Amino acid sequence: MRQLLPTPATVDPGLAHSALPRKPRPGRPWVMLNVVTSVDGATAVGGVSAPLGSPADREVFSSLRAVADVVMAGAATVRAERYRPPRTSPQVQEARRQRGQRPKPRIAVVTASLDLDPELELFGDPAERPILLTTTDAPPSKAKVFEERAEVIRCGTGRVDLRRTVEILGDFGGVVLCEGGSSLNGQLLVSGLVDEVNLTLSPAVVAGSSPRLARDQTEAHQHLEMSHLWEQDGMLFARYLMAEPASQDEQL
């Protein structure tokens, strides 16, 4: 892969992720975002990603779980993706290990309602419980059903309350991914809890009418710095930060 900025390179993305410095925020863990959209800002084709993917995505997208402690994402996200439990390669639990990290990223799910099919292969897996963050009212008959597959963690009434869900999975280690969808990146945008956006340009074009990279009710403009852009088959893979607020002189 190619890199063109900061200054043109190769690279080996489950390399350079690995040795990106991350360190938790005061009582949270570092938060980062991954979207692939296409050239028009579309995030899905007929309701999932893959088309605007590639294998290229594929190996950021794994290089990225690879240092996560946790992957996040939304329930309409895992029941549109069909998500399993993490596919970690005996090489990468290995470099875990030696990180200090379990062998494999925790999966964690939002869901006011726990509205999930039970029978997904996400909840398959003993050894790999994924984490339900939910609310307080969530139907209690649901609640016992997941109860048996899952850790479900309640922490919000009527919505879920990211704020304290980032505080809690900082519990189970220092870096999270989030993997969306754009109703949860928003949210997450808007409450001041992400530090770090990774977008994948896929060269095509979709219209329709596919949700953003982020949306919430709410604006929350906020100013990022490029950390690096990579390129691979006409694929751009950029990593942002979020800026540093200015200070009252520079505002002035």
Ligand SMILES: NC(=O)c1ccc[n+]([C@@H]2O[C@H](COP(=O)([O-])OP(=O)(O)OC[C@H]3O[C@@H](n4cnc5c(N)ncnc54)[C@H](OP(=O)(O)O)[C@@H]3O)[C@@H](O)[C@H]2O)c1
Second form
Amino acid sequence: MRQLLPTPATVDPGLAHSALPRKPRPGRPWVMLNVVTSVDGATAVGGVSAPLGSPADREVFSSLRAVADVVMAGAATVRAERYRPPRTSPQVQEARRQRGQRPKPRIAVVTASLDLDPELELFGDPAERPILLTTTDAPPSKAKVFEERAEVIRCGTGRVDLRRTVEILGDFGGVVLCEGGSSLNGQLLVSGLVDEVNLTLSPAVVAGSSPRLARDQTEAHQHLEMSHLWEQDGMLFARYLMAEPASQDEQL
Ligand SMILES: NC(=O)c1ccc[n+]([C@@H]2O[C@H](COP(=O)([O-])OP(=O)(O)OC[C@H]3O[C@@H](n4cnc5c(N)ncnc54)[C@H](OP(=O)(O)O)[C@@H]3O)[C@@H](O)[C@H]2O)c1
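Since the structure above is the form predicted alone, I would like to see how the form predicted together with the ligand looks, so please show that one next.
Whole complex next, starting from this chain.
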């Protein structure tokens, strides 16, 4: 893959991502987003993201999963994309062990309704039980269905308290990857819980009404600093870090 910025080079996404520093923040893990969009900002075509992807995109997707301790997603994404347990190559598992990580990341699903298909492949591997992040008032009958199939964590009433949830996910390791969708990304951004944004820009336009990278009723205009920009087959892979807030002197 071609690195365009900060300096032209050839990069291996897996090696490059595993070498990047991602230090936990005070009281919580490092949180990164990963999203693929069209040039006009669509995150889905026909309700799923796959038409926007490519082999290079899947390589970057896997490279980010390879460094994550937890892969978090909103329930709508898990339902639409039919999530499965993580498929982690033996080489990546070994590299993770050497870094002191679990061989595979845990998948964590945020859901108030627990309206998930228990027959989804995601729930089929007892060795890789996902985490369900739900509320204290989630329907008990549905919670019972997932007792054996998942680790159910209740955090918040009515809505999952994402700040507390992210803190709790820190017990599983120092790096959380949020794979969307847009409503979960929006809440994390508005809550100031995002440290890194990975954006794949697919050479396509979609129109339609697909959500964009993040949405929320509240606006949270935050500046980003580009950490790198890679390219393969017309696909752009940008990594951004949240910019430090300007000091009061700079704001004057
Ligand atoms: N292009 C990409 O990279 C990409 C990535 C991800 C997703 N997508 C696409 O985006 C679409 C889904 O995105 P979306 O924004 O509609 O949904 P989403 O963020 O994936 O999921 C929303 C759902 O998550 C649960 N949720 C989120 N925040 C919650 C909270 N604070 N408390 C309790 N539950 C909470 C709720 O689940 P319940 O309804 O179960 O209560 C809610 O309905 C799909 O079409 C998917 O294919 C694209």
